[in-house]
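Just the one chain here, the form predicted on its own, laid out as structure tokens.
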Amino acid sequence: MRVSVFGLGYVGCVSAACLAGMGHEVIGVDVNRVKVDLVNDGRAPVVEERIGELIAEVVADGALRATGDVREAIMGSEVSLICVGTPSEPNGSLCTTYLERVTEEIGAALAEKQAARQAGERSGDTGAGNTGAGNTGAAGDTEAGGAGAGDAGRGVRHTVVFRSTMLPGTCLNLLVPLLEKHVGGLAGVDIGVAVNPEFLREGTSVRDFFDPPKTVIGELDRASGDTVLELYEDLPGEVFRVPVPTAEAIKYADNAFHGLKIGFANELGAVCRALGVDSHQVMDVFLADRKLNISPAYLRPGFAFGGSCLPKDLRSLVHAAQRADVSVPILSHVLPSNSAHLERAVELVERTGSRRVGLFGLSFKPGTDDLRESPLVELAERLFGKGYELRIHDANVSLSRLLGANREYVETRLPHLAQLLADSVEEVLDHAEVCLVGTRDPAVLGALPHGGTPAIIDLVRLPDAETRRAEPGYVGLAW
């Protein structure tokens, strides 16, 4: 495939030297001129592992070559890949500058590209496309030639790649529409789009890109993401083919999960240090833990945690943290982010402006009548003294069978949970407006009804979400 790759900084640098050395023709593009002649030169604009033998190997066999012209770059190539940077504003928020404006540059390009073709077909002469100067002739034939205007497949429409780093909506509500603008054209339709982000890691990318975690394709339409799709043929690792703001939220789940086992891990370090415990051996066990640690256990979004273990024993060990003044920001804030994500399912229900309420689950844990600091048990409290109407049936929980340290606990945080209990589910939906889903009993779902009364709160991602999203009254706390 002929590629073009905007921006040769680290991402752009390392993609455009592999996917040369995978046998692609590749052009880069960047403004910085001492970059381009880097590159041309056979030499890596970037201090990287292998990237300085590769990029002197793809340009001496003319696999890769470099210019500051953006035309140039979209009239010798059928595919781009926009790798600028994304940096943060003073304030934290994403710059998106430099993206925009290389997406109004080749929005530009691409029009006078189709113009061309078009202009050629008119004339019958499959070449007219090539009006760009240099080694542009190839462009022109392949985009002149091949199937109607109407083929979605690349030998006709170029495909605008964004493997920079965007928050989710990026793409589709400010680049797509400022690409159609400069082409004239519909995305999807005129000109090929996809997110495409990238997980390579600085002092290693070479062998990451040949050896990828995953490859992610956010497609605006399958011809699209096909197209990314044999970009990639080649290389190993599963392939997701997902929505494109999907795509670009994976590559934030993906480090900003490393930020937090980073910092955990270091927060553990120096509790372990000052109460004499090597922590590496601590982590060395907890590491080989691949049944609950290092697993994806505990990684899907639901409801909030509790029970009698998890939120007194970070209570315990970010006490002994502070009394050793050790700062630990991360395992401090665990427990007030559990308490407000707990918060969001009430304020769900308020915005419902309902006020018979029905609660289904009440233990922490499904299975279980456990009743210990379960995060139901809180928001059952929270609603009743907020003056809700609250009628609960959790098949697992009867009163008269609770004992020792759970009844306590019950007794203490919802002394009238006996006035709340109901016998059946029936009882429940006849009661409720709304009802808060907390469990995934077959007897409650079974039960459920579609079409908005009562109104469905999930709390826990039920089976048919995907069906129930669509429907009037339904909403998804785990979404």
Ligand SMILES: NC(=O)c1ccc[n+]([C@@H]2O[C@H](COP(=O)([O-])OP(=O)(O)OC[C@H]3O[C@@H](n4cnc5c(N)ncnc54)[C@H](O)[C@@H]3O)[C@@H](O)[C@H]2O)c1
Second form
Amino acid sequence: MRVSVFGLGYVGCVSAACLAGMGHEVIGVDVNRVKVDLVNDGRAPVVEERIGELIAEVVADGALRATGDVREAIMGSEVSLICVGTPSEPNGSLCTTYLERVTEEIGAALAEKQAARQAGERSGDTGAGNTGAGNTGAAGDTEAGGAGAGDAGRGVRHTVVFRSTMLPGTCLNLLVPLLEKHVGGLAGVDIGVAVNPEFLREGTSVRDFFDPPKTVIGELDRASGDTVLELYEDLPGEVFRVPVPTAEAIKYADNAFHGLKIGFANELGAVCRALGVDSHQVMDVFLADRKLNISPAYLRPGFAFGGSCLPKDLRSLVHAAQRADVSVPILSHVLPSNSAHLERAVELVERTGSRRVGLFGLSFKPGTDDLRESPLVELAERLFGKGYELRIHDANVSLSRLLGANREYVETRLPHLAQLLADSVEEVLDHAEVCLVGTRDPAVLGALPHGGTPAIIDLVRLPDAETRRAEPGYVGLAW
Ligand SMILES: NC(=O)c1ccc[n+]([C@@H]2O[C@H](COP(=O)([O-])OP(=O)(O)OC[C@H]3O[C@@H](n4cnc5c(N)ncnc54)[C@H](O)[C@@H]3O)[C@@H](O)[C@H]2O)c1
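We have the form predicted on its own; now please give the form predicted together with the named molecule.
Everything in the complex follows now, all chains and molecules, and the chain you saw is the first one.
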């Protein structure tokens, strides 16, 4: 494919060189003349393992060249990768200035390309032949004129692929309108648009390019996604074709998690050190647990956590750290984060304006009657305290069967439980204007009505949440 790469920084330079190495015909574009000249001299503008040799090779082969001329690059390519920087503003917000500017420039060049194509088609219609004025209009001005005019003449739809990291919504709400305005056409119809985030790590980015952890394609339409797929043909790793905002969000999920992992490991290491424990020995065993630790366990958004262990153990670990003068901001904010999540459920109830509330589920997780530190008990307590008329059903919880610490816990936290517990799902449904669903108990799922009466607040992402989402009165905490 003929590819233009906008921005020859770490990402653009590596992408351009590697795509050229895969056999594509690549033209790099940068506003920085020094970077353009370096590439054209066969030298890398960034320091990276293997990039120097690769650039020398692909430039010598004629597979990669660079320019400062946007128009030339657009005319000479059928797909453009946008790799410009998206730094932080002083207040932490994302700077989209470079993205906006390059999108406008590309849009304007694409408008010219389309005009040239239409002129080419007109001259073709009249039987004047493709060597006529229509094609030379585009071809005459550019070094890659033959290729550009060829694309224009053949009517190949140009695809713009954003690789820069940007917040969900940036592409569809900011960049696509800009592109459409300048092109004078519709994205997804006249031009292809996709978001294809970058997962390379500086230092090993050439290796990572050829062996990526995954390929994510946020596609505006199927054809845009197909173009991106074609670019990376034969590269290993799973491919995920998703809506554009999902692709944008995935990059943030990855980076936030990576930062969190490192912060967690370092805080834990600092606590271990203070307690005279070898943190690497601890982590060796921690990492060996592929069921609960290094696994998908606990990574699906849902309701708050609770139970007799997690809150208690986090509290004592943080306390031990504080006693040893070890600052652990991540660990000490886990419980507040959990409380904030519980508060979101309370707010969803408040927003309905209803007073009669049903709650399905009460124990701290399915299949147990353990109520100690159950987030649903906490939720019930909050709602009861705010004067809501509450009815609760949990098939596993019967007051008469509760014993020992479990019974004591409920008696102190929710002394009115006996009046609030309902024997059946129907009793709760008859009472409630709004139902909080905190369980996936099949008896509850089977009985939950559709259509908004009662309204449903889904705390567990119900199996039919996708359908319910379109219904009135449904709101999901984990959407
Ligand atoms: N560096 C990484 O390892 C990495 C990894 C994944 C994703 N990302 C993301 O990729 C994007 C690029 O990152 P980077 O580190 O390569 O940035 P960078 O700052 O190294 O490079 C950006 C380049 O874009 C050029 N540029 C700016 N405006 C331009 C325009 N209008 N036309 C042409 N070129 C223009 C700049 O001159 C610069 O050379 C960012 O959104 C970043 O968050 C970076």
